[in-house]
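Below, in structure tokens: the form predicted alone, a single chain.
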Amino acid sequence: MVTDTPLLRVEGLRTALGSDGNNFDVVTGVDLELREGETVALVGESGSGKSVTALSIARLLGPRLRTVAGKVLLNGKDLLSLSEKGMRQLRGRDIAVVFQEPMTSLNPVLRIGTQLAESIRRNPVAASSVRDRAIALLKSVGITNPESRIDMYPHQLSGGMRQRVMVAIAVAARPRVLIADEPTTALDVTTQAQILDLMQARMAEFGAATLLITHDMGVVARYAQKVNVMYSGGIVERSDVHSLFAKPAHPYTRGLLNSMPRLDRPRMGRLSAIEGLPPSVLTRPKGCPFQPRCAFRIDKCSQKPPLESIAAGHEAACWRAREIASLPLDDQADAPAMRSGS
């Protein structure tokens, strides 16, 4: 059951890359809110800024990247004032995170039982039942034969199994939030599905709340409740996942749509794209970050917009977002003649 008061309140995140003088923001301020019980999604590009503003919650940031700015609110302790030994206490079992590469987070010289028994040992459990306790997790997470798997290595197993194993080792000290940092990634949709599943009924056992990172519309509209969606490290808009797919009102988040295959209507014609790429940390544009690929952009998109309120839970960072919502949404590209408003 979601509940009012929030689990997890990230307020205005900032993350940079560089030194002290030669600073670049990579995540400019981000805002999320996850309740209990509650999945957020986290939509956008490959370099939107996703899973940097994952790695701050986590505070798992490389040596080059550093948070300058914003609160990180686990029911009401700030993660980023803790000391980085108060910080391990709590990762695994108050807040666990499930990366999109299994063989580049386990540790390929330990097996998969001593690796589950690490996160296993977080919460207080007597000795002689943690491999009972780890065989039961793997179990859970619909591996077969989890007596004889238990004693093997990350290589000889599949990569849905791998991920089934990272999934079994978030949710081992029950956490209070899961990040799904895009898991499953590279693996075929029957199996994609078999892991979304089966993560979303072990978080549902304990009530836990989970922010799911992904580029997957598809993922989005089956699994989550609200969207965020991201574009060159902010939030460009926020909404319930029924507003969102009725009413995208950011022309990111239509272009988003647009170029996804929908069964629900008619075809009207190819798919389209978004054209160019997202702005470089170092060539971000001025005003809004995202005029330069607009098909709607106007003069004032030279001042960047703010995240406004357009709708009862719905919020949009741009200057035309009630008359973006308000357009019908197709599978065509958005006329340029749109550009000729004020």
Given for the second form:
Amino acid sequence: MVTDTPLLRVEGLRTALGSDGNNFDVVTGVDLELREGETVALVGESGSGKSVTALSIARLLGPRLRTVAGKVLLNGKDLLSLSEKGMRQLRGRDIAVVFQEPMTSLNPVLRIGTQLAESIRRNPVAASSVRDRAIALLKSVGITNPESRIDMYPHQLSGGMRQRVMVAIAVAARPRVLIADEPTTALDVTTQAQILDLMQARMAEFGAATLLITHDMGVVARYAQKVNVMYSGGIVERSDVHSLFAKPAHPYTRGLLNSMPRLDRPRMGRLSAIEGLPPSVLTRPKGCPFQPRCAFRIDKCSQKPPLESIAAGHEAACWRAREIASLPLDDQADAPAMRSGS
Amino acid sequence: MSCFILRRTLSAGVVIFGVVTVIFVLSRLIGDPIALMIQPGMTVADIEELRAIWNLDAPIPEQFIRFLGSALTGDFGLSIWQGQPALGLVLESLPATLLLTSAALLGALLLALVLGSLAAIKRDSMLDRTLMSLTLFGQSVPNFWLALMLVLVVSVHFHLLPPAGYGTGSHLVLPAIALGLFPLARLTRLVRAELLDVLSQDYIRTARSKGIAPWLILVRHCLRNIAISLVTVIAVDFGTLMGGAVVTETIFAWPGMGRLMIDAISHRDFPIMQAGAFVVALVVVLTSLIADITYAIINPRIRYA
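Mind giving me the form predicted together with the partner chain, seeing as the form predicted alone was just shown?
Up next: the whole complex, starting with the chain shown before.
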């Protein structure tokens, strides 16, 4: 199913906060590629610009954010140059979104069926069969008793149920690209896996591509084929899942992996955390944005490292990427350095 | 639901009793109606006889008890000035007032939905700023002045609409505008503010992500959500407008309750005043009951227990 030409290609995407006069870049030039049938993860801490990237692609940014440069090519067509009307015709059918907050992303005064039908009607369908389609969709996302749930209001459903409805709404018009913006962050762990499994299953049915945005490395390992690690508005490492987990080349990626509890390693007391906080868009440091928190910092880090290939299909934006990739991934090795780092 | 209705009925009873009591006391503070009926050549005995007809010779507490007793049976007594049953006179003039206030409020609501939506969608544009300045004007203009200006310009100068009277649709236009401008301005601001709030909600972003038409997002997703606060304000405005109608009706010679009440007050016609206050209180209480029921229909999260 995976083909060579990308279905969705993002080039040099820059999205800024504020009006024309003083812009602060929230997304500082992101490139992404998404092929048919593929799941690509975008990982990073809160505030790294993941969600803004996702919303920029679907052109669903709020009033204070604006995409100021770049291209979003869907099958070669630049979405950023389309009129609002042209973009609207693509939404739902070509590009759909599952949002983070199931509690607030459904309209509280409309029945589930009504909200689902809006997506179903994006493709030509006989009015009489809309309800049957809606019931079938609810069933396909694991909602029991869909015949009665279809007439319920969002507040009558649990968070997990609502997110299932959100997935049903997103896949209803069989989109070619699905952007899942932390689809399970608000849910408990057992529900998380169910929702992600069925989202993958629905997308696999019609060979669509998924951009999975998450901060959960466990989710990445299980569902994605490729990973983009985002930090302070830019991609700092990009790789297939195996090499990223085996040989992380960016200190930030190492930090993320080390901060995960692992069952396959001996217990070593405290989990290591990355010291400090990610910089705000207003106080982003010169050069490498990670350097104030980095244990591997050298003088050269005051110049911004480019995203460079270090192995086949593996890129990283760090001056010491090759060296770091060869280090064993082990808490003890860089823990003291990490601590003295700030 | 039945418990809810019972509770509402009880509290409505208390409200109406309070209004009727207050108006009973107040009406007796404004003077003696019999004094206006005295004619040259009447003897003291004649005057006492007139007093006795309306029970005005009894002590005030006794008058009140008697009044309450007959009011419970729907009898508010005979009009002192016109000699007919007071409640009948009031109910006769009620439709004209309801027509005027409903027309004013409905027109204001429909126009406010359009103007408020435009202002919210084109936020901070020239259109938005112009509309907001106009609403400030609309809320500051006294309605008697507006009514007089409308008559002067539209009727006297341009001869477009009748200056006063009742009967046809064209008679309704000017009084409805005079009465409706204030709620129009208020509702336009409210629609704009509420819509700006709703437009920033996550579920609107979800609706946009589906690629449905903008008008559908506005009508189905936004307006239903703002309807809840609109209903509250409209219910309150309806009561206020029935009061405001007094001035408007007087200026346009509209044969409604407002004019009847003004006449009653100038003739110290207690029974009409009491019946009128009762009917207005009843209408206001019913309006707020309808508003509460409407909430439950619009907002599925509200269920009365």
